[in-house]
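One chain follows as structure tokens, the form predicted on its own.
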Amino acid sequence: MKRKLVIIGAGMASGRVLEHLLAAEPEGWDVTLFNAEPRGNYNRIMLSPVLSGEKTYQDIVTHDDDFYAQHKINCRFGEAVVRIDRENKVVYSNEGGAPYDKLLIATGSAPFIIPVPGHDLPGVITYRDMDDTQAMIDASDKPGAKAVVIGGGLLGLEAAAGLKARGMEVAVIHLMGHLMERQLDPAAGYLLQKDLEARGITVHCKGATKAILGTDRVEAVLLDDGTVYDADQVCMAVGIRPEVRIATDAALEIGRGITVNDQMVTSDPDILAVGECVEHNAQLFGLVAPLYDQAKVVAATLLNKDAAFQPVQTATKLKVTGVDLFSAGDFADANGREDIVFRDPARGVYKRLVIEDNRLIGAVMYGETGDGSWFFGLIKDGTDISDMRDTLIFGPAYQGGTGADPLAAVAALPLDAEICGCNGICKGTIVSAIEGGATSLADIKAQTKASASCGTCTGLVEQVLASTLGDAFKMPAAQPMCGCTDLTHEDVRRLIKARELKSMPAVMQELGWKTSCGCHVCRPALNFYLLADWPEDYHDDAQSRFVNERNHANIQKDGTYSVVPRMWGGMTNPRELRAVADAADKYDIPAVKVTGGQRIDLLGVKKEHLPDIWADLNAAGLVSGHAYSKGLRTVKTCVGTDFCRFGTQDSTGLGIKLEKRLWGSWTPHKVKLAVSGCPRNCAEATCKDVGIVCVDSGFEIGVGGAAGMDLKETERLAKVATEAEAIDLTVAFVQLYREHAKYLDRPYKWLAKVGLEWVQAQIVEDMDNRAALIKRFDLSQTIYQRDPWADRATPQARADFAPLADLTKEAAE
């Protein structure tokens, strides 16, 4: 006698069941397929060649009319299951019962919608179904539509591939900083991000939806920033969560979806679940493989067999034509793991590998997927990769040979292999030149142009010089900026400018960088370098800053913090003590400091006490003093002719202006100034990075000082008759210094790199020049001239500063 075995969705992995299962025993079941949707199973995950017309529907169909006939399967389809009788057995749709024996619920899941004003308005759709599919391919019928999509994900970008395939002009908001960030890491997201922009899909990354807009229909999209996109069509792809609603109806135990065992049985003998919607072991899944896995247990479990379900390692591709990425296992930083990285900026190739205890654990591949399989099935297998580690990089291809050594590598090179892509030189060339009396980097340059563009080959040319030349060649003493790359930090800076490179995964990947994500010596200066040269593009990193920058206040060796307020050219008032002296009081501060900069130190803070003490001095006029930033400290002054009779200008006027023009600004290192009312130089002028002498007849400009552990007296830069030039030469220099230097150099480091006469004559003689660099640096402050302080003073930041536990309260064992 056959067994009733009902159905409830006719999705993937129901349909993968009846396979299995008729194909074990066809005589044994009586089936009924229930689907919501009016058709039977398709193959879901190549929706996206449907949507952007390189297949129909009748292409992805996987069980048709014929396959059901022949196996006496009862379709019922656009019948939405009701309700469950578990005690009596039968599933209820609103046409009627269905008796079964054995249930087995595979109702996928549901789409997250993101509740914003809006978001109910005609015209806003998920990507899950045929529907979803078929609506998007109607609105793009309309000439000249445009579509946002939101969410970066696989199902985001696939849909926004489609629409754009399909002709529509295309958007895609993602809410965090590069796309898929689940299967890519940044470097693999940047390149991702340039392909699909090179495709014309606006990418806006770090892009907070605040409402969707329009009337009777939606019209635009509106960002938190302010950003407004139009759009005729919205399609929200922002996760999904199991379909678990007619299983919580029915009291089956649920967590994030519908518990199941190993066998796939839910916590009613009688009932199992497979797909989507099913939680196993705290697990969630979303990729096919593993969902093909549970058909067969499913299957199994129904004929009395005996099978377990075991998720395995899964990889991910991108169902985007043209598009070669490769994703597979765990790829993020944590003790004990190393990064093999391979770059090859000219054809947009990325590869990393992630190894922890000789083993593989992850791979990230971009641009050339060729080798995904094998590297997944090392993953999959933890197969110790001890003796081919060197070359492992280089896929199967490379394996069973003897260790690299670049020398003998680049030696071994045919005189036609390319050196340098960007002027198309080759080994030969390079080796012509040499053999004609080239000995040096600058001689290839000059005569080759190998090396004069991007300059990512220079290690390759140099290898070159050293394998020709042997020990007549000499490596040329410049340092890297880092153990992450070979260029220097002067060639980063030019590079980043050159080549508008505007993040850091793009510097990265352009420029070869060795490691996925850089270090702790190069992420600070490409913050730095990034915001300096890109203000309205690039967004501060604060993980890339030290952590005096990150909690905004000075750590002190017992842990404690100190907090110094801005005091505007070192005057102050009442108010502004009294909120101090309340402040030392209300938190129990053990020192209060006078600084050599004019300034009230507040030490031994607590670091959860930050945010209330900011709170505290900001409701008092009082705003972040800086001193913990490679940024401007302080402007020293003296008393000026306000109440000195020695004076000879208002040196405290000149410094409150100079302060207020300057604070908030990001520097290569730490910057002070000062401004002296006469030659007597109470303000101590002549060993500031800035400062400024005030004469009868005007304003003494010297720059370059120091008064730390090297001792310099500043050069003289300019002297000029008003207020106001001695203003704006100010900040012209120091916009030249943010532009120019090296991070971490101070101004008398750069400034003895770069000479003299030179910044005399960017910024004294070039007034043209001039105009441009102070108008930059206003741009940049329209940004970051932002008080810290007040940012962070707020509930979310007070917890963020809080201690994680407080282990003095506990019992000691």
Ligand SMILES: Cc1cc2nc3c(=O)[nH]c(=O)nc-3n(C[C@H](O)[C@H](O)[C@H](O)COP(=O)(O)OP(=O)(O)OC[C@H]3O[C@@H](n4cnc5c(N)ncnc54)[C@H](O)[C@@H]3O)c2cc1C
Given for the second form:
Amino acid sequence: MKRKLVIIGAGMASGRVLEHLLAAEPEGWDVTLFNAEPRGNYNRIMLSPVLSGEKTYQDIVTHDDDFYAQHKINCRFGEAVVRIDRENKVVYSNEGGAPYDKLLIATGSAPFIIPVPGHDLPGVITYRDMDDTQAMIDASDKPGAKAVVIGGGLLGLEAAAGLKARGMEVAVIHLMGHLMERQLDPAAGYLLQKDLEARGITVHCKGATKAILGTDRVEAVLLDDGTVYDADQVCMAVGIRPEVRIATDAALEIGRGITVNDQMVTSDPDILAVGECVEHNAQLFGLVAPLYDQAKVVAATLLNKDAAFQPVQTATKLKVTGVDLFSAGDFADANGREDIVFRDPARGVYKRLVIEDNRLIGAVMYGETGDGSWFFGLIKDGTDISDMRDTLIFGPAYQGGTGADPLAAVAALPLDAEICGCNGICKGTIVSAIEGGATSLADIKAQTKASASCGTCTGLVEQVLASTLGDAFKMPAAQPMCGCTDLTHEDVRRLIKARELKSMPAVMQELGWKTSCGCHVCRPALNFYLLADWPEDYHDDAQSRFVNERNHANIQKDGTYSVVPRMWGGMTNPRELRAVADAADKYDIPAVKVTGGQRIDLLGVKKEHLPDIWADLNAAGLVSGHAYSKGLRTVKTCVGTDFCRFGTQDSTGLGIKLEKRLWGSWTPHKVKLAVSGCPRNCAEATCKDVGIVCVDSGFEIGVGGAAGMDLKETERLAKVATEAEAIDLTVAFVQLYREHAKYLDRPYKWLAKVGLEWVQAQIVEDMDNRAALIKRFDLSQTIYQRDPWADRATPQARADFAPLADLTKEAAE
Amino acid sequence: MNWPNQNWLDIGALNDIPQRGARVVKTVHGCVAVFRTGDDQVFAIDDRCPHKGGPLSEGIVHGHAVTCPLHNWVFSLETGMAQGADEGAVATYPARIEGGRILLDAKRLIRGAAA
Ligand SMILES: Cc1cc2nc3c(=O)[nH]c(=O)nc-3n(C[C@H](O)[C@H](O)[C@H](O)COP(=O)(O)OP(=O)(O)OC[C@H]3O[C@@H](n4cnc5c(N)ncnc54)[C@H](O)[C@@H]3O)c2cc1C
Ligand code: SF4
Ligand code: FES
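Complement to the form predicted on its own: the form predicted together with the named molecule:
Whole complex next, starting from this chain.
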């Protein structure tokens, strides 16, 4: 007698089960197939090509009416099962019941909906089935229609690309810092974002959806940061969770999914489960490869054969035509793991392999994924890769058994391989130049133009020299920024501007960084370069700043902080002094000191008190003195004409004006100014970064002084007649320094490299350039001249500065 | 708080710590620094640098390592070992993430680093 098999869900997993089962035992089963969707099994993963118009629904049907008829399957499509009666072994839909000997639950997943206001407005959909896909296709019919996709993971991006291909204007909102963060690292995420933006898709990372707006229908999406995107259609693709409702009601054992054993049997021996709805060994499944393995096991179990399900590694590809992306295995940083990173900025190629114990355990690839399956094989098989380590990243084509010569990969490159992307120079051209007598990088640059433009291929050119000339070539030792790159600070600065690199992942990708997220040496420098060069585009990264700049206070050797309010030009008054004294009392400040920069330092403040003391000082009109910053510190002044009998100009007034103009600006290193009222120089202006000495006929401006580890007198930049000109020159000088100096070079060190004459040519003689520098400085100030104390005297900041948890009381019990 | 019946103690949300950042948890034995790395893993180590006591929670986080803010010693967040030429180590504590919450092993926190 035929046994009765009831299947709930006609999805990708149950389709496979049917094939295996009916192939082995065509006449053994009387199958009833329920499906909530009004259709049978189709290839869900191909919905994206249907959405983009590259395929039709008919193309993706996997089991058609003929198949069901031939196997006499009782199809109950459009009927959702609402109850399982385990005692009597019957399942029910609203239209009636069906008895079973064996039951297979294959209900897949339900998309997650973030419960923001407006999530239930018409026009808000998820992306899971053919109906969703059709709804999006219909929405795109309206000319000029706009879509917002919430979620920048696999599904969201496929939806976005599909909608764009249908002619909609598309914005993707993604909560995390980079796209597809579960499959990609920041570098690959950056390349992906660049590719999508090049197609005209707007990408908004770090965007938290606050509400979906509209009256009868969706009209727009509002983010936490206030951004609003107009939308005729919103697609939420923020994640899925196993569809377990009927199993829960039937009191089957449930974790996050329906719990199954290795045979895919649930806690009820007559009920099996398969697909995304199951949980096996605490693991859930969201890709089809493991589901197909499960399907084989389900069929075997039903046939009373031995089989056990074992999860396999999965690999991901994004099905967006023209985007090449591959990720597999585990690519998190960890101890004992090593990275091999390859970047070809000119072609937008990024490859990263993660190695542990001489085995490949993870791979991320962007732009060129042809070798993906070969790497995936190495991961799955746990192959020992020690022998091919040096050339591994070049893929199977270079595994000729040449051994461990680090230059082998370059030596193995074909002659038509492009080395210099800027000038289109192939390896062959360089080799013939070498054969013609070139022996140095300079020769190659002069003769072929290779590495003569952006310079990023310098290393490769040198390797071609080394592999062609052998011992006759000595690799030069430039002083690179840090271990993450071979480029110098100066090169990096130049390339950031020349190639308009506006984010940290952009710099790291385009300039071939060797680590995935930099280090404590390069990140603070890059953060400064980017904010100085692109004040409007770049977002300051607190986590790439040293502790003092992150916490806006100077850390002391015992872990407490010092707090210094600004006293403009060294001037203060009883009200401010009272506020400082009150704060010192209230927060039990152990030491109060007058600094060398004419202000008052409160030493020994606990970190969690910082936002409170700032709020108190703010209330008295005091703002941060930036005593901790690589930025403008103080403008020291003497009393000048107001009180001193020798004074020639209002030195205090000029000092205050300069400080008000320059405060809050970030610079490569700290910047200190002083203004003295006469050559007696009571403000010690001649050892400052910029020092102005007033004389009867005007103002003498000196630059590049130092009174620290090095002692140096300022050099005369210019003498000007008016106060306005003195201010202009000072601002232009600071901006020139901001734009050109190496991070952590004080102005005197930078001047020693570029020369005073060059600086004079830029800002004293070239009036247009002076004006342009001032304009750029002022633009930057519109963004960065903010009191960091006022910004942080908020409940959120208070919470951030406090310990995450205090267990001292509990542990004492 | 689940304390003291359970070993795993919920000390806060993952999002309370910025990526590549850290926060401290106060214990009777001193502060423990809880780090969130760029790839969203959490690690807990003593907040005192063995060199001169620098607060490691205030260092720059890169990969699975942190650089001490005072004199730039670099420590592995996984093993607590100083990297490169420097010698020394800090205690590490079991930490994990579940459903967006950070869990630390309460027993280890009470026993402190010495045990
Ligand atoms: C747009 C898209 C693209 C994807 N791309 C990929 C990819 O490239 N690679 C990859 O590996 N995976 C991809 N996936 C994931 C893949 O489709 C799923 O892993 C797979 O479909 C899960 O199979 P399943 O049988 O468990 O569930 P499903 O295929 O979802 O089938 C479950 C079926 O059960 C029905 N059902 C649910 N509850 C009931 C009920 N109570 N009564 C009756 N019927 C019910 C549902 O209507 C559904 O038809 C993609 C998914 C989507 C949506
Ligand atoms: S610098 Fe000249 S003007 Fe200023 S206080 Fe000294 S003597 Fe007076
Ligand atoms: S205290 Fe940490 S390096 Fe010195």
